[in-house]
Amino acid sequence: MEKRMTESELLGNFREAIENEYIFVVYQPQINHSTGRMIGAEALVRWKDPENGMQFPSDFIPVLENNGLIFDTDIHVFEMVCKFQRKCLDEGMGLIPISVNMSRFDIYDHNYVEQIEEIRKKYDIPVKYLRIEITESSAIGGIELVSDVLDKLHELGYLVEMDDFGSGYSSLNILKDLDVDIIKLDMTFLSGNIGGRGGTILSSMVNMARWLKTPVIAEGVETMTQADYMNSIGCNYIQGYLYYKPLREEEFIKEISVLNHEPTVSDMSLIDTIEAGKFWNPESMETLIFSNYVGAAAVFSYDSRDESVEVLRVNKKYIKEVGMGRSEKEIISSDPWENQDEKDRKLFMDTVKKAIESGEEEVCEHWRTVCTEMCGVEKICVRSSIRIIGRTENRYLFYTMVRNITAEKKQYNELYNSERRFRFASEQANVYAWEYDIATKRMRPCYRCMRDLGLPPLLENYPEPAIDAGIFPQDYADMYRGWHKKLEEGVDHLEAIIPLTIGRVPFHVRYTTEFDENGKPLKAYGSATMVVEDEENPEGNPEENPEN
């Protein structure tokens, strides 16, 4: 049975409590609501007395920040979490970072930074795995004094995270004064309607936190409104009872063991085009025109320490134009690299590579297999758009435009086929063929264009190379410079007898053109057959007589 200890039994029991461990720490884990990833977690103090029960801190703290007794409780849980820490390490665990509250009575006649680093030599843990968190509140009224003691924490390495942020009066000027690692947001701002006034006002302090390049955590997150909510305005860490209450030391255990963990790095910096909290804010603009006007969109981050993907967002005309059936939640937990093969995952990447350097937009067309319960095996071919549009030190953020050209380059490969058995066939007959590439102006010859004529596999700003070469004469050079003006505009069909090569020997040259599926003009299919004396001129267009 419980029941609330007085003030004069807390103290007459405290010191038993410290040394049999009644009081002790749980631990509270931070989550990355984007990918489910633990990313540390928060160490808390909880005093448990064999006679009276669990006791609530917030009868307790007071009492013993009263009576000049929470440095010791503070420097007792420190060397708990080290022990903890030094057993994960033992037993072959991976460690993750864990936060430890720094009251402002350890920093007031106390060496804390030094009794803590001592602390820490003694178990042999990294720095980095340890983090020191204080209140907004304990830094009014010292902040001088807090400010030196943030130098050292830093000196020897330690992470600093500013708890509560948000709650007080002052905490712009503190943020100002004070160097943190990381700002932990207070939740009681979505604690009534999400948005409002309290959105607004978190929204603007997570931009904020991005200029500055601090990571952001959520504290007190109950719901999954509330968790979407903070995602949508860029704030993906969330500590809170939607995922977990804080749990005793073996079930914290069994945690580590089973989630992935990743670590905590800044927001990112997004380019000067772009306003991160427009970007990310439902209501914005940007979002309405992301999730109606630009076609199938997504975003998605790339490291590029180990060249992993990960989709951050997508839009609905993604989910229609390439999702097979998928959800958005199916789309954004999935592996992007399962099932695409080794070619088309190193074009995909060369082009977020190029994207990188050039900082334009880069465009890749490749292959993927899509599984779903709906759909079943499907291959589709994407064209991806992608432009950087944010950047860390080795994490960037990127915006793409998608369509799925599975139909244009099935219709193109039967074309392709029956070009082949064309050109194979035009072997036997005075006929010379080639492909042209409008967009990019290139020109890829038939075998006798380039036995016959010394041409190469391909001409890069055709037709200007074979008017060099002399293979269209000319006087006929302005007028084949307009077909390929035409075949831009969108022309279906071109045709007329030209005289070739320096013989000037009459050809019958055609162009057939091929569209995409919005009338786009793609390639054009060209072929030149020799006249025989009784064809008729079918030039008729006087725009093709160089004449006129």
Ligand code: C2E
Contents of the next structure:
Amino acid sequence: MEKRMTESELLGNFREAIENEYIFVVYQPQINHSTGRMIGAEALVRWKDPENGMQFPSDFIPVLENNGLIFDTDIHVFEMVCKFQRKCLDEGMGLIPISVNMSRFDIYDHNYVEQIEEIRKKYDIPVKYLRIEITESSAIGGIELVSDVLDKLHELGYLVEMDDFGSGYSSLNILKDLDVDIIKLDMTFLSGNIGGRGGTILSSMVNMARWLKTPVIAEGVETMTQADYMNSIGCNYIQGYLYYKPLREEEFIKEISVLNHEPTVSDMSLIDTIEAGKFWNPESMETLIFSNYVGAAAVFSYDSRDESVEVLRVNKKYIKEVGMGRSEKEIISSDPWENQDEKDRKLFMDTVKKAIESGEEEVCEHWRTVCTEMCGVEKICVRSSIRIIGRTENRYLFYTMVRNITAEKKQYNELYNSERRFRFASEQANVYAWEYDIATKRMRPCYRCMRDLGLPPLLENYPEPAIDAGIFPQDYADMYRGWHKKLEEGVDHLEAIIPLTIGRVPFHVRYTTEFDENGKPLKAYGSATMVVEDEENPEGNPEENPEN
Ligand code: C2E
Ligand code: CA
Ligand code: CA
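Moving on from the form predicted alone, please list the structure of the form predicted together with the named molecule.
Then the entire complex follows, led off by the chain already shown.
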């Protein structure tokens, strides 16, 4: 009967299990979802104990790893796979590539590569029918050991797969540091979440992989929805219960003979000036420049079919400049168009299109709304210099340098506004102008008002200070207060002739109201123009109630 073996039983039975092939291999096919053809298979270890029945990897692998026995297990599995391939060759069957798992502990055993190579030669299997799966966690002890093994495997012609990509949190870094040939994305790490953030992370990983020209296999695919989703984001290769559970050798042979197979080839190539892959190679000049010498920069892709944009890579300075407290992962997985104004989106897209046409650097300034847990919603103005660095049929890759120009922009706007006021005031020598904020009852006088009437730059509770100062004489005080009530009620224009100051000099006083998009009055712009002798037909009779 089936019984989970204890650690000491496992250790005690191990040698015998290897010799008698109680430890054996099952095969899980990998399928091209678009064509239904088999592109490979993964060898998975099983242990069927004569007394205790089937044991699963999750139970015995940790024990073997902790007791230094995983290396022998992996070598045993590799040999069984070679034997299997030899049998297929001898029987004249079509061979398909089989991937073998390499434990992260095998990395510390310096002759893993030599040993498997010896076995491969013994059975005389062409290297293209054997692949090695390494896991992200192999890099825990440092990237150097893994990349040494990877180089050795590559020299001998083995293709290497990155297993469980997306499980560790350093995934994006691993990809740029390790030059793997195939990436395996595990769906179970993102279960139930493909519609939301998980889906966005998946699609940006697939995107990045495609720019690296690295095929992606989605693992753990159980439903058609998952398979179709992966297909829609450009990942056609699938390994999972949807198609096959791991199969015993005999069943697997049957499937090989009925299914066509095809090679795993990437469907995209970069035809433009620079090699995008260099961006992920830590030693390349591009990376050096990207992370150290340029300012805030990002790499993004654009799909002309649905005008979608995805951020693929950002450097540290980018995070500092426009990240607003978000992490690299948050920036990459967020939808860049969420919460943005259509106008700003259009401006950006037009610049992207211009950059495609010209092949030159194109610049735009646009406002972006950034939502973060830390800062809430914030509007920032960004200057982006965009340049195309790669293209395929419908997809384009861009390099962008960004600068957060929010502060400059605000300063400029303020300067522009106050300049506009002052220019307005001084251009007409006898015009006094001011701005009245309806909600706060604050008044900002023009430069001339300040100079000639001795007003401070900001008056609270307007118009009371002007009445107190005698600028508006007492007999006009109530009328003038009435005007401000009307402004509050939403009148759009007011004017009258009013004698101002103790000299009672007649001025043509006007107000024009500015409204917000909901029709709510925001500000009123006031002006007072001295009435000159020849001003025709002054409309307002001060003694009457002034209406527009
Ligand atoms: P892995 O390399 O990620 O293998 C894939 C695992 O997912 C396998 O579990 C497979 O049976 C399972 N799987 C496949 N399709 C689906 C699906 O649609 N849904 C779900 N939920 N699971 C699916 P298995 O065979 O139990 O292996 C577990 C792990 O044990 C493997 O994960 C691998 O890390 C390790 N392992 C298996 N064989 C070997 C080996 O020969 N050597 C070493 N070092 N590790 C091995
Ligand atoms: Ca694996
Ligand atoms: Ca896996």
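Since the structure is predicted, the reported quantities are computational estimates derived from the model, not experimental observations. Residue numbers count along the first chain shown, from 1. The term rigid core refers to the most C-alpha atoms you can superpose between the two forms while keeping them within 1.5 Å.
With the core superposed, K122 shows a C-alpha displacement below 2 Å between these two forms. After superposition on the rigid core, displacement of the C-alpha of K316 between these two forms amounts to 2 Å or more. With the core held fixed, the Cα of T73 is displaced between these two forms by less than 2 Å.
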